[in-house]
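Just one chain is shown here, as C-alpha cells, and it is the form predicted on its own.
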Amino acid sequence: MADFPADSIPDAKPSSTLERERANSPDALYDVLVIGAGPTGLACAIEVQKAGFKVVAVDKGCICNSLFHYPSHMTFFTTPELLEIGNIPFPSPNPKPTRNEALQYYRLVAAHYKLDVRQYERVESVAGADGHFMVHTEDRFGRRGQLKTRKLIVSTGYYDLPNLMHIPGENLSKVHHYYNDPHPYFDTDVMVIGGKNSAAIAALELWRSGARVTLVHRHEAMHRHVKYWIKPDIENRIKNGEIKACFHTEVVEIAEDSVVLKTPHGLQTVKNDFVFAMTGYHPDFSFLQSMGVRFEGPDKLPVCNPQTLESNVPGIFLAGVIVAGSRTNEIFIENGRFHGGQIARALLAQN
C-alpha cells in the first residue's frame, strides 16, 4: 500500500501550458504510448512511468470512458481493493463501490501520478516499427495530429463495439445496446434481450421503475454465471409473472411499435416501445489487425507472449481484456490491472 492516506491524494490538475507545448512539439519522442485510458491503461501508464520511461496515454473519450458510460447508479460486483491501481488505496464505505466512486478514485490516481493523458483524441492509425512508431490521431473537432513513440501498449477494452444481431430494424432509434437509467421508460413496453448480468439488472430496474418488461433469451434459462444475489431476484420476478420471460426464443425483426419473435411455437408479434439488446461486446479486432497483430483460433486470441504481453509485432504490447480475444469474461479490472507491471518489467529487460 502507499505510505500516505487516501484523502491526501490531490485533485485533478491539468499540466501547465509550457509542459503541454513541449509535449506537443513535433520533435517530442515518447518511450511508451498507451492507447486507452481506462483502469488498465492507467495502470500500465503508472507502472511504465514508475520504471523510468516517458509515457503518454491517449483515449478517444474521457479518462475511464467505458466506466463513465455505465449506468450512473451502478454498483461493482467486486470489492474496492480489487479495483486499486498504482498502489493507491481505494477508500469506500461500501463493500462494493459505486460507479461514481470508481470514477473519482481513478481521477485522483491519475492526478497523483501526474499522468500525461490526452483525452478526446482518437488513434486513427499507427505506422512505423519497433523503436520508431508514428501514431496518427484526430480530436473531436477533426484536427489531426501525430505522436512519436518507441513502444506501444494497446489497452482499448471492448465496451465500444456491441455484438449486433443483424436483423431488420436493429438500427431504429428505439433500440439500445447500452443501458443507463430506467426513468425514461416508465409506463412503456420494453424488451430486454439477453440472459446474463447486464440483461438481468436492466430488466429488474426497468420493472421496478414502472416499465412493462419482456425478457428474451435464446437459451432455456438465465445464464448460470448471473451473480448470486441477482439470480434469485430475476427468477422470482419471472416466476411471479412480474417480468415476462421468453426462453428458447430469438428476436427476428424489430418494427416501430412491435417486435417479431421466433418462439418454440412459431412466430409471435409483441407490442413494443423500446428494446435493450444486452448481447455483449467485442474488442476492435480490425484496429489490432491494422497494426499487424495476428489472431489464433475461433476466439480470436491475439498472438502475444504470456509473460511479457508483447504481441507478434515487436514493440507492440497488449493489456487488459483484449488479451483474451472474444473471451471477454476472462479478464476484468481485477486481473488486467497487473498487466502494466508485466509490461514494465519486459521493457526494463529490453532496455
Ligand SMILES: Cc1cc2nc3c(=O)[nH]c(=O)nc-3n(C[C@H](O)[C@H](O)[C@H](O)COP(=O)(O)OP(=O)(O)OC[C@H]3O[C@@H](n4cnc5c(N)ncnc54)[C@H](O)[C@@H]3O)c2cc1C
The other form holds:
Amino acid sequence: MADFPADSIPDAKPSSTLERERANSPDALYDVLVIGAGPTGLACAIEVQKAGFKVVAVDKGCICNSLFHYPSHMTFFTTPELLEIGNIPFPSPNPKPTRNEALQYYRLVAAHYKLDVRQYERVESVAGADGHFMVHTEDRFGRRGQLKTRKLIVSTGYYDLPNLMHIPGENLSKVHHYYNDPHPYFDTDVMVIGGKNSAAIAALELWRSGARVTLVHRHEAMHRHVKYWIKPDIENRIKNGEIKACFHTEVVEIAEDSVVLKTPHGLQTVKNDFVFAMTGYHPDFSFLQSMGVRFEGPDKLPVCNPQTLESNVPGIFLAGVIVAGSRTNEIFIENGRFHGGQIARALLAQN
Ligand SMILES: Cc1cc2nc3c(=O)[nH]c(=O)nc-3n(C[C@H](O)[C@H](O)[C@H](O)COP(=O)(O)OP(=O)(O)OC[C@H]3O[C@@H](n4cnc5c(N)ncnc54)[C@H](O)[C@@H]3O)c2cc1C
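Return one more block: the form predicted together with this ligand, after the form predicted on its own shown previously.
Below is the whole assembly, all chains and molecules, this chain first.
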C-alpha cells in the first residue's frame, strides 16, 4: 500500500480560534477575498493560497452550500476524479459519487488546506476599488461586518435564484423550485415541470416512492442532453403510462387543488397536490452589477478576460458557473475547478 506524505492526509480540524481572532481584527487586510465557498470558490482559495497570498473565503451558507441543497439521494453525473480540487484524490467506491461523499470530500479538502472559510456570512455589498476593497457582510442573526481585501474573486454560482414561470399561483406553498426528497409525496398527485435531467430524476424518484406523477414539458420530448442512463428509464416509464407525460404543454395557472395546462388540444384542468418546477436557475446578475460588472448579449455573459478571468472592474475576478452568464450548462465543477489556477497565475503576474 502506498504511503501518503504526512501533509497530504486530510485534517478535519478547522483553523484555531486564535488564528481566526487575529484575522478578524478590523485592520486585517487580505490579499484575496473569495465570495462563495462552493467547489470553485474552494479551488480558487487553495490555488491563491498556494501562490502565497493571504486569502479568506466567505459563504452565506455552509461549505458547498449549493451541493448541500441538491436532492438528498443524488448521484453526480461525473466520475470522482473530475470533481477533484487542490490535487487531493477523491476516493469513492462508486463510479459516480453521491452528494454525501462530495460534501465530505470538499469539507476535508478545505480542512486539509486550513482554508479560512467564514460560513453563514452573506456578502451584501462591495465598495472601494482595486487594491482596497471593503466587503460588507451580514451573518444569519443580522449582525453586520466588514472585511478589507486587495482583490476579489466572485464565485457565487447560480443555484440561489430559480427561473420563475411568472404564472398565477406560483407563490403557493405547494410549489417548489427545489426537489429534495420523494418520501413526503406518497399517494399524492405531483406535477413535475421541465424536460432535463433534474425533471427526469425528480419524476422517477417521486413515482418510485408512490406519487402519481405528471410530467409537463413545453417541447416535444425529453431534452437530448438527459444522461444516457436516465433517458431510457424516464422514456420507458412514460411509454408504459406509469408516469403521465404532457409534451408541447405549458402550465398556465396553479391553484390549491389543481393546475391549468395549455395543451395542443386546449386548456385542461388537472387535479394536483404538489408542483416541482424544475425550470433551472440563474446567477445573481444584480449582485454582480452592483459591483460594476458589465454583461454582454442575450446570455448576459459577464465581461471578463478569458485568460485571467479578471472582469471589466480591475481587481474583481469571476470564477465558476457565473462566467457563462445564463448558459449555466457550460461551466460546472469539472471545468470550473481550473479557474483558481488561472486566477492565481494572473495575480502572480500582476504582483
Ligand atoms: C442536481 C445537480 C447535479 C449536478 N451534477 C454535476 C456533476 O455531476 N458534475 C459537475 O461537474 N457539475 C454538476 N452540477 C453543476 C455543479 O454543481 C455547479 O456547476 C457547481 O456547483 C458550480 O460551482 P460554483 O462553485 O461555481 O457554484 P456553487 O457550487 O453554486 O457555489 C456558490 C456558493 O456561493 C455562495 N453564495 C452565493 N451568493 C453569496 C453571497 N452573496 N455571499 C456569500 N456567499 C454566497 C453559495 O451559498 C454557494 O455556496 C450539478 C448541478 C445540479 C443542480
